[in-house]
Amino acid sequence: MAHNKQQMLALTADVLVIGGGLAGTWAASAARRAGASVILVDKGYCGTSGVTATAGPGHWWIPPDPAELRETAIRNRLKTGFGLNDPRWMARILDKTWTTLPTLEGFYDFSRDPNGVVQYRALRGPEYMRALRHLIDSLGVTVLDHSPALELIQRPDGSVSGARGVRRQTGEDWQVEAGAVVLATGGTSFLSRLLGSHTNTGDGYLMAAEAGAELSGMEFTSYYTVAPARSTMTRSMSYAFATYYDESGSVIPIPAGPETTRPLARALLRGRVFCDLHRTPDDIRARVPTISPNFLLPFRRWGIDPYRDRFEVTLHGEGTIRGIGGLRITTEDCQTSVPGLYAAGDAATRELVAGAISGGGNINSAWAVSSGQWAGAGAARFAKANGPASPGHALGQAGLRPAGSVANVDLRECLNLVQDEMLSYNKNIFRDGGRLRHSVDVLERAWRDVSAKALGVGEHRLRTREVAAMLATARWCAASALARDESRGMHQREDRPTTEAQFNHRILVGGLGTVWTRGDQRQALELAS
């Protein structure tokens, strides 16, 4: 399957999977079990990289019997999805997750309840990812660790036929010609210091858009997570019992329910915010070291008892990670709008199951398991139906093949600009039309500069492409938020505080030189009561 060219590792396979997190490893296993030869390339080390490896993921896990259990769960999710999710997809995901997780027996040591019943729903992230690495190794998947993809390859007929990238250990380039490609590159938090997300820079969105793919749901990016100030420890479970204080020591009123972001953000715009966890029940305190073993580490380092002492907190934006948007899915096996290109996990839109609110941990994990397997199996079928890998042309533009005269572009300054537009509380949480139009204009000017002038050379190619990807993603997010001229779910417009029936549809977005948006009117949707 492999042969070497000068300074280029050249490989062929039926299916190429880009990304080695939860969705990517499930995709690789499904493609291999469907009889395809599979290569998986990961930006980090497959088995430790990605947001799952630092978490304790639960899954949307509901028994099939009695049937009313799933019917009720789907009905409740529809009520909170603001008309953008799909009950049929939710049923498919529940069933796929239910039948999939037990297949990890032999690779993962599942816990048991006091009655000896195996518990499949919640897994510990590090062991989970290590088990998935062992699974794909056992199936004969070829894995290239520390080998980020830089661009896709496209056949003359428009279908995707592989990718190119770089091996970070050696500096050597790689190229994989494949019958079909699965993008499982995750979402992006725009490097907000979200735990486990440092390699998630939106690369898959940019590569897919260069091939002509559309995105959906990119306006839903205003999910934020509480963390101790100056830390990346965004494990949020314990903050369900938090009491927040302003700088004067007065308690900040937080309404009952899950909505804490907006009052905390308002307080943070006024000054520093502090927190303690003294209301945490004793039984929960006892379980935290097992459920989130890394949660207490920074407090121990600082000599703080979070259940007794107050500590300063902040909010980290989660972008499209616990947002919803991603590549638009056009078929039941998770093909994008480009033939031969499939998407899974956070690289794909999660509107189908989450609607207009964040899917959170359990929904997103179930989506990653399910979409990964559908995408992997779909890619294997596409490769079989359309013949072996064949040559194509490389698609990379911004950062690789600038449209104008090459000149120095300050990548740090560009990233600061993206983060200011996408993470600032007063722009991304408290939105209005004027601020969104300003963001669109600022990001547009930056894109013209980067696409025309930036050229990454040698070890700087990856960073240049990452910044271009985050900038492109920010443009699609801002344009979609401006196009949704209403408030719906996590997208709240201060100048449009109501939900409008005329927007009972998903918003599609795409384009690089010129960003476009349009309503996805092909699917009739009913706003949940």
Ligand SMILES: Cc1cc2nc3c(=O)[nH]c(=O)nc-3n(C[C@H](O)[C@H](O)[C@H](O)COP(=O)(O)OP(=O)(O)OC[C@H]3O[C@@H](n4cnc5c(N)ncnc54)[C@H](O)[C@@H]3O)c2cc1C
The other form holds:
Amino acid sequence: MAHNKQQMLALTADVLVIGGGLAGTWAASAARRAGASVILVDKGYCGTSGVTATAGPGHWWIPPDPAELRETAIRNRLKTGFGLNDPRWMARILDKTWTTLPTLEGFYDFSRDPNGVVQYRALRGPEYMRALRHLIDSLGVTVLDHSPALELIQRPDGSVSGARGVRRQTGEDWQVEAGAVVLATGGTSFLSRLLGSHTNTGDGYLMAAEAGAELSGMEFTSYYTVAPARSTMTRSMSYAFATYYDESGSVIPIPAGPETTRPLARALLRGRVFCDLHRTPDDIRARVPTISPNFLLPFRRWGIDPYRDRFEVTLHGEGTIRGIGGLRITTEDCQTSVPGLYAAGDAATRELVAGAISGGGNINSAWAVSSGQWAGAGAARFAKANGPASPGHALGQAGLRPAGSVANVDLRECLNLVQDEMLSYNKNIFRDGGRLRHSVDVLERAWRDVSAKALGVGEHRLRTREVAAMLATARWCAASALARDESRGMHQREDRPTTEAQFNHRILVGGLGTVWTRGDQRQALELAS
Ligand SMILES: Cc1cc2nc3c(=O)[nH]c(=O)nc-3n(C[C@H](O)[C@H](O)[C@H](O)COP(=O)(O)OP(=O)(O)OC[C@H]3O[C@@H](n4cnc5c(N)ncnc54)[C@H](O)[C@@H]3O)c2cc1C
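With the form predicted alone already on screen, would you show the form predicted together with the ligand?
Full assembly next; the chain just shown is listed first.
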């Protein structure tokens, strides 16, 4: 590894992993175990950043014997995936997760049940991420913390060969030339105040699209989580026992089952909504501090007993985090549509395993663990097969190399606009063609402005790129939602309430200057066979 302090930190490695959350750390470990030299960069501190670090993730965890257990689980999940998930990929992640989690012994203190049986399925997020940091440190992965990537580097043959970014604590630039790159930058909730997601601004989607990558499933972004109003505390388990009230104190009827978002959103569009948790069984109350230690913190601060007192609630949108879309995967080792560029975790589409409903709650973590390792090993193989890192050119456009004359762009205003189009209940939960067309137009105008004029300088480079990435992501989401001219799973169109056979395929999207969408006909053939 070379180091030139004068201009920038310049390093080389076989594999560069961008993002050090759940998927990125598993990717780095797999690449290292495959014999590659590995650098991992994270925008925050690898070991505490990313959405797992604040959560208590459960994994999709089903024993291989008897075989019927997994067959039944896959069959059940297929029924709820609305035709977009693939049983082969589901079987792959069940298998990979099952063999992987026990390898964290020695790094993570797994719980045991009363019979002494080790419990691998549900882990404590903060300790899990700390364990993964220790794991990659022990394997000799070079980690650059607080070092967001801003743009990818591409070789003349079109393959991706590294990235550039900035070290936030020193202001110094960094450049890594690599044989292959794994994007594990997570999804984006468009800075909705979802706990743990403030570094997830869709950067990976933008960087990959600048290299020519395609995305898939970006219409599935209407997953929302209940939180006390004016807080980021989106630990949702306890709300299974919630009673909701409108401003007059009348109980808001919520139908039995998991679908609380739409009735709650309707009530929130009418006025303020309150909640108490008095129906929570005693044994659950006793376990909450262990399962979600941070859940009670805001209540304690406010002097509220949530099991007795009413408190105001809101819904925070999760965008693509517990939505489904992301970079399209084209090979079993999670390569994107660009050679040398791999995607893992929430940066990649999870339609393969989740279908058209949210993959949160077991499937996403199993996907992050598995896709991380496939991507890491795949990137290591690509680097080995294609020789050492070689020079390329930097690809960043919006916010770094504006297409027109530089002028002031109000980033706050632009972010407000993106949030309004992507998070408002009346636009994103209750969709219709007219409103979606309007969103496409509004976002298009904003994009023209940002891509032509915005230039982030110094410490503002990161924020400028983040806003550009969220805006680009919003454009792909709105275009895909408009293209899916039906209702399916999480994507519900008021003007098209039924699910249509002609849309039994995934929707691909991409493009920067001009956004395009098209049906993934290859996938339709796979399903047919
Ligand atoms: C509240 C909540 C609860 C959840 N519970 C469950 C559950 O019980 N079961 C389940 O299966 N799934 C669950 N999920 C989903 C699961 O947590 C995610 O699927 C998983 O964490 C995704 O991992 P990831 O590595 O892709 O993304 P993340 O863990 O979000 O990591 C992304 C990383 O990329 C970094 N990054 C971003 N941009 C850049 C950049 N430009 N340069 C460098 N680094 C960058 C970020 O700092 C971050 O560290 C939950 C999600 C949420 C929000």
